[in-house]
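Next comes just one chain, in structure tokens: the form predicted alone.
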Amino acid sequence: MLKKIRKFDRKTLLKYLRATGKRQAELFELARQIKEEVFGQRIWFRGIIEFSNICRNDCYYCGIRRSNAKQMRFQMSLKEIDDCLKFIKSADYGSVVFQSGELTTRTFKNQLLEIVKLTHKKYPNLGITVSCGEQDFAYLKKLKAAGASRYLLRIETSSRKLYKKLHPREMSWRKRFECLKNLQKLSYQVGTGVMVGLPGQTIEDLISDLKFFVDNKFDMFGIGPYVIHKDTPLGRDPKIQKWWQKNKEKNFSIFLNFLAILRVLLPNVNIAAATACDVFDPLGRIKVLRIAGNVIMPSVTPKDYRDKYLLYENKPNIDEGADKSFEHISNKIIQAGLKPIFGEQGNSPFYYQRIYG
């Protein structure tokens, strides 16, 4: 199996993300053991703070999308992102996550680039993750230089048909792909990912995502099941809305199966266990954890603005604080029989790999 998987055997790869019962069994033990040989039971903390959910995208599957007009708009202060890092220092998380909507105005920009210099200021031995869209070149340099040095930026799926079919005409694949290859260039720590049981997707565009995820070397990624959120237009669709329900279960299963690949696939890199998960089973994240990932990024965005932030439907934790966030999921991760990591910028084996070789 690992060899056949590795060689990208596209009868293989089919047979194991579809896999049930005793072969998806082997494939999560598979995974484990692969991932454990790196990372041991070791998990690392990032603490993740959604600044803003004003966009200028329009994405037809996202809740925060610009024409999305139920969506009450929010930016966190400097003041009010302070007391988040504050939580931050105090929990030792080892790193922080600036996520918001996609916006490229100079207001935006300056604000980013002054939110990355305070932390860094304040915080130096902080692990700075950026995932606030496409920016061009030369900002990217001025954030680096400013004390980013992880960008975070999903191409939401490989196939540039199916890309096409979920976003308005003004977006483009291949612009977020040169970004992507722009954050290689400044030496970041770069991370993408897809969703994984998107209305339209086939098998044969997974395996077509595992092969992009390799070949552009790629050393982190925050990977999700696709939920469907009532104000896009695929939520408002009947037709979606029956077949999102019908084959959760199942896409779920893939989904799983597509992290396992992935860990065996490329054994070194940081896999994150997204919140999304936990919409379709309560120990979603834990289940991701066990089988590939190695990475956890609780919230720390204040109550008041959760609710706001939602990209998908059904979004959990939204009623809880930063510290109820980080008792919760912690005992969790230590229930599973795994450890939990505070105090270091957890960095991705391949990105020191692919720099230093």
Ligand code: 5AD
Given for the second form:
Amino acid sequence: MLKKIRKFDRKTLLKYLRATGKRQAELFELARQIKEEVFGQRIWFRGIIEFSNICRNDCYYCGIRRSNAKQMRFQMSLKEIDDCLKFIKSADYGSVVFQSGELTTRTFKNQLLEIVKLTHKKYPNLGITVSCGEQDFAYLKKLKAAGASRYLLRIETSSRKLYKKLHPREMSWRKRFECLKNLQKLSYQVGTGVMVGLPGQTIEDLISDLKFFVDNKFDMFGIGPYVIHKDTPLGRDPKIQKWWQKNKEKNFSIFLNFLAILRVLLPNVNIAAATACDVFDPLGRIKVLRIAGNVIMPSVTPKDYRDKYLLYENKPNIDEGADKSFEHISNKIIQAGLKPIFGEQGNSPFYYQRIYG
Ligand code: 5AD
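Take the protein just shown as the form predicted alone and give its structure as the form predicted together with the named molecule.
Okay, now the whole complex, with that chain kicking things off.
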């Protein structure tokens, strides 16, 4: 199985993406062993601050798309962000992730730069990840100089055809890909990912996604299951609603297989367990961490803002604060026989291999 997967044998990949029962258990066990060889039971923690939900994009699947007038918008002040950072330090998370909707206005860019500068100055040992959409080369360079060392930008799908169906015309797959390439040129640790279980996505598309990940040498992955949101073009479509209800369990199972195969293909990359997993199963993220994931990003976003950062429906834990999120997830991780790791930035071993050989 291992050799065939690594050779990218299409028949084998199809078989394991669809696997259930005993075959699925075998795949999970292989992925688990491979992960354990590199990371042991260790799970790195990063605190994620979702500091703004204002977005210039209009993706057909996302709840914070600009056309969703029902969504109240917010932007946290520097002081509020600083309070989150204090929590991150007190909980001894080794890294912070700044995530927001995508904006390219001068005001936003300056604010984000200030946030990164302040963080780096106050907490020089904290790993800084940015996840704020497509930005231009010169600006990404500035952010890097200010102290950001990692960037997350999901390609959403490697299929240009599917990308077109999920986004308005002004959004371009190629531009997104170029941004990922620019991040690599600037020596960021670069994370990408897709959603699994998108309407119109085929198993062949998922195989292409895996190929895309391997060929382009990404260091980190944030991959999540697609979850419907009623105030979006996809979520409003009755056919998609029906399809989603009928297929969600199956799609989540394919999603787990996808991550397990990714871990087999790329043993030493960082793979985060996405919050969206918990929509399907209260232990969704834990399942991912058992099989393939080695990174968890508990939200440190203040309670008041959590119900406004809804990319999808039924987002879990929106009624708890940073302290509860921390407590709950670290307990679950320990119960699963895994080991939460604090005080370490948790850089991707793949990155060091890529940069230093
Ligand atoms: N379901 C799951 N994930 C979503 N995202 C946006 N909308 C949804 C949804 N409905 C993901 C996108 C984006 C990331 C921040 O959230 O992949 O890159």
